[in-house]
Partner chain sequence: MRDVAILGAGMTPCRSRWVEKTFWELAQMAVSEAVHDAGIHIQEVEAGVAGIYNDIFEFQAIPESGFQGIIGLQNKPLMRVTNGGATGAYSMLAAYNMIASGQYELMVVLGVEKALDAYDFEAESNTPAVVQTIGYSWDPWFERPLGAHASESYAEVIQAYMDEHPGDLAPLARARIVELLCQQAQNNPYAQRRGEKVTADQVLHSRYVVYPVRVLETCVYTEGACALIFASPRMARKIKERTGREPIWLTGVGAANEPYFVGNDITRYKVLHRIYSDYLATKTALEMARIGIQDVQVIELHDAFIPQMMITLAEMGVVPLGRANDLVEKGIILPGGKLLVNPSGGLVFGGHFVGGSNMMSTWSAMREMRARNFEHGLIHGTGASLSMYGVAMVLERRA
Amino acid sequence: MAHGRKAETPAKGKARPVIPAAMLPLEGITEVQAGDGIYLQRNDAMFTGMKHSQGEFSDFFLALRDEGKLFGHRCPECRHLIVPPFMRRCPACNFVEMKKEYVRDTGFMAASPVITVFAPSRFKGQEPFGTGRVFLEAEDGKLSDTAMLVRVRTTTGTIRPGIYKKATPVKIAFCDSRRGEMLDIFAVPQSELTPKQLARSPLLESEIEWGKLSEMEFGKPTLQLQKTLREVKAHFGKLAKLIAKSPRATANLANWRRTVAVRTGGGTFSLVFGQGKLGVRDGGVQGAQLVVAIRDPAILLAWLRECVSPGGDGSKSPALTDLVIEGTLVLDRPELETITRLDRVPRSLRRDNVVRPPVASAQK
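How would this chain look by itself, in the form predicted in complex with the partner chain?
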């Protein structure tokens, strides 16, 4: 049980501010021009600090943190097993006391997970992330009666459709550094783990090989793919020049430094972001901060053509973020920021008239 510790112990690990400084508004009242006049708006925040009690759930989170184990509650009468243990008495049996029962760290997806692209404020920078529900196995091999929501991850780059489906067997892995919260654990498809990893319990994040883009081995590039890649690089070069002429596009890339290796079926090149500019390099770069992989460079070329061509309205070629979410463009780590910044560039180029907007829009 969690009781017994009356004194408050300090939080484990390096403390970060709950609310990042950049999210805190500065005092001020600004004017807004609306239809018939000027209106005022005051910078403010609905602010309440919290020492949010975890109450009866503390045992569950302590087990995650300190034991690397999961448990649920089982009703002694109807035998239902609920995970997580979100209540202590079974209402179906007139509130009979439920019993704590450890469960295995393996189970099955209740449904295909969903993938968040645009996250709430407090989760910015974590996209794309997948969430799904898992029925965990009891020690007798039977499944829990409820499914627990968890983050779902893959060892093969960022999360995308098709990695998980309904009934996909999964293993719950544990972060090496745990604080006693749901983000201490996540699911991984059992098919991506070795027998040795599957046998480990708890399986730690550091014991898994991440960022494998093994399914993106493209083989020897064909002449056509190499030709397309040359066009892609030329178009990125053109895009870089256009960005330099556009204040909005420059602002899209401001305060962002990244070296990105782009692997395609036609070969590899690199993009360098820094000081609001975009640079294009042949081949890969040592220590790239992000690796993106796409089998067919023609898909990138279609996006680029629509970016830099007069009259392109950006509505025909999928956004780069969509290519990531659909799994066409695979990232080696969950960091969508570079892609979303690039995705904003075409609209900025048109708004700054660096690229001529489509005729219909121009006439508005």
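So the form predicted in complex with the partner chain is up there; where is the form predicted alone?
Since only the chain itself is given, any partners or molecules it might have are not part of what comes next.
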């Protein structure tokens, strides 16, 4: 048993429901304006509860949960090694019974992983996350013949393009609290770990330092970057006043409390969300629930100009969510809701006529 760990068992009276309370719709009927009149819309729910067995794969998941180890099945004749052990008999060797074989927790990416930004409701609050396949090393140093599907993470903020590629060396780490499922483990680039962490097996999640945005050094801010940052803070101040005048924009930020530190190449400031309002503060805030980093504050300024004066300088600014997807705006943890809520604000301001497009002058 790794570290003498017991199977995760909810305390009596504290079991968590499969469907979180935050996902349950509030009872009520609302009015919706349609093209031919007003429709009534009623909140309702429909779901099916179920249980399913891990069956013959249970031994693999028990090893993850209780031993902190990984194993596969190897054919004694053709020496084909599969990880995870999704077959018990080798189809290429007249279905001879395959043998259990433990493997190392190190290996290589089979290809660049897929990054999921807009996830099903089951994974709400985990996005963005990456999923890829890893060839693991056997005890003889050779790679498995199949690649295991696993979540991939990075210690340098949220997952984004460029962290992984084909053949990136990785190490499998284990969650401290494990239940017996694939989400009990994840891959981390070996380049982000210390020699001591690489040698440790199993390596636990709590033994890794996460959200190391401090490594994103921007250097000494130039006068131009500092000037741009002052404009960014001023525009966020304008945006805060406009949000207060817009019922829809206020609703976008309702029931959301966050203090967000924003690091840029021109300096740091903070955004405070609470009671449907937005506040702007100079400098960082200790204990911020989210830290975001962007090298060029002018990118934020372009988005803000579109918010407070549609059309901005005539160029089309990408959505903040797009900036996260492409890795321009980096978050210190997988928590995208603050960004998606902010992205809804510009449209809400326009719909409430708080910010109106400029009226074209009549041609002479």
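Residue numbers count along the first chain shown, from 1. Basically, rigid core = biggest C-alpha set you can superpose within 1.5 Å across the two forms. Just so we're clear, the structure is a prediction, and the values are computed from it rather than from any experiment.
Quiz item: Does the distance between the two CA positions of residue 41 reach 2 Å or more between the two forms, the core being superposed?
Solution: Yes, because once the rigid core is superposed, the C-alpha of residue 41 moves 2 Å or more between the two forms.
Self-check item: C-alpha of residue 31 moved at least 2 Å between the two forms on rigid core
Solution: Yes.
Quiz item: So, with the core fitted, how far does residue 50 move at its Cα between the two forms, in angstrom?
Solution: For residue 50, the C-alpha ends up 2.3 Å from its position in the other form.
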